[in-house]
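For reference, the chain that follows is the form predicted on its own, supplied as structure tokens.
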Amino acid sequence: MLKVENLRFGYVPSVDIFKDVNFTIHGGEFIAIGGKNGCGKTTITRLLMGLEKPTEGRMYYNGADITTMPPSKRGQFIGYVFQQPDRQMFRSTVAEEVAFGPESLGRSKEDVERIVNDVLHKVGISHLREAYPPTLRRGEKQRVAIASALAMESSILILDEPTSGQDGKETKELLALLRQLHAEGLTILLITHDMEIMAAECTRAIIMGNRTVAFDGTPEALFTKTADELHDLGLTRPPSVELSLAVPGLGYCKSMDELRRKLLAQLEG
């Protein structure tokens, strides 16, 4: 469990990006963090990772205060995939990059080799183990970063806009991997502007607005707000929700697949 209490932060003294931010992340959640540009979505996750220090407030992991814990220690339970994942890679091969975490924990050579083999297989990049990370496609670099987090046995994985700049095939493959990892018990936080992903994949949405948490609840509760309320948050309804709410008696549909199934069932009934 990761708990945030009364977080306040600003890059410029006396100018807050946000304040009074409170939320608790429970194990096994799949959470979207959204909101307008500049609202502090990425900053929140940088605070969780220890890459920034809060002006005020505390953070706790499983009851232990981690507010002053360095990023290197937090990396043992929180994995982070940057929007530009090549910025977090510095070793000559994919296998060496993924091995860095368990090596830094003092694991034996045999254990490191086993861990690397296991996580590369799990994320589907065993064939890239000898590749030079900067030469990989963005989606492949993301998988290297995810593998690095899994190699540390992180219980929480944070991804910053992971589908931006990717084609439909890459996005579909990444989401399939995240669903698999979530089903295996990994807690996932996704910073995203993609309303379709927020609705279809996530169990919870935390929306930043008005310099604090403006909404915290299920995607269904979020996307059944009025259009004006969503506009104020910098959001729009995904097409599946917009269409499903326009059909009498159909009910909320979180994805186009669900919409098609319900429409077919309605027609057949």
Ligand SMILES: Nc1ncnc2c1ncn2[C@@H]1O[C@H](COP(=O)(O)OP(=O)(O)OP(=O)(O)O)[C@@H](O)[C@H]1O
Second form
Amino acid sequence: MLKVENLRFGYVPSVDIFKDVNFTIHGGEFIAIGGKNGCGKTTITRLLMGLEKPTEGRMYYNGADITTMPPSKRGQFIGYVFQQPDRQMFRSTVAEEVAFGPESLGRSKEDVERIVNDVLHKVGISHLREAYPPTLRRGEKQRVAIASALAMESSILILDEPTSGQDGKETKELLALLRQLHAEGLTILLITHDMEIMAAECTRAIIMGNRTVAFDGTPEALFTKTADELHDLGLTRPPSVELSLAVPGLGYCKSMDELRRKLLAQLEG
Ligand SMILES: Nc1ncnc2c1ncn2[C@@H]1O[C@H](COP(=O)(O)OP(=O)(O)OP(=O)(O)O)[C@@H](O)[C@H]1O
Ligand SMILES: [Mg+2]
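What about the form predicted in complex with this ligand, after the form predicted on its own?
Now the complete complex, all chains and molecules, led by this one.
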């Protein structure tokens, strides 16, 4: 549904950040975007949002060429949670912030009110509707940004390292929300350095490296590569995978929960 073809980009035209980037994102995927610091993960999502223009290449959404479509229009199908979500909030209450999208689409006052109520409830921040966005915690700001995307009925949600710097509880709660939204049909693109999240939550991983896409496939295909191959990609195996591969006959385990279940079954059997 969202296809990029031969994308090339440099902030300075003479220095490519990446080139020959090709991938297609299908509805219902939960994709991790990974790779070393500075390899271009944020940049590629900025291109998808239309915040930067590619030097070469084209982008398509459901077959239509969107290469030159402005970000405001792309907001109808792609929502974005910035690494610093306060940079994307401009209105004086959470409810007004979330209302901005549907208002700009010309929805009626009643529709906007219903939409705002629905999406705030869905992401669990109804109690914050009158709060001033800059005073919120980062996890709450992320939810405001997610609610704004849902209010636009975006089919794709991009999140830039939403769990970095979060405590364990906040991370768990955000992942539970993303899992729920994914189960309801939202396509998710998650930029992350967290190997455990990549393995446990995602259906596919796109790893940037050497100025292009260095890997594109399932987390299992990724994390069963050799340690040297993973090192070259700037990755390491998450503990559940490392342990599961060390126990004969256990098979690949994408999470500690799965490892525990399989180990218990092996002990009992
Ligand atoms: N506005 C900018 N102007 C010039 N160069 C930039 C700009 N933003 C990023 N870069 C450079 O482009 C490259 C890719 O940056 P980008 O932020 O996309 O990487 P990243 O993979 O998201 O990194 P990180 O893991 O640190 O978030 C880096 O070398 C970075 O220094
Ligand atoms: Mg980044």
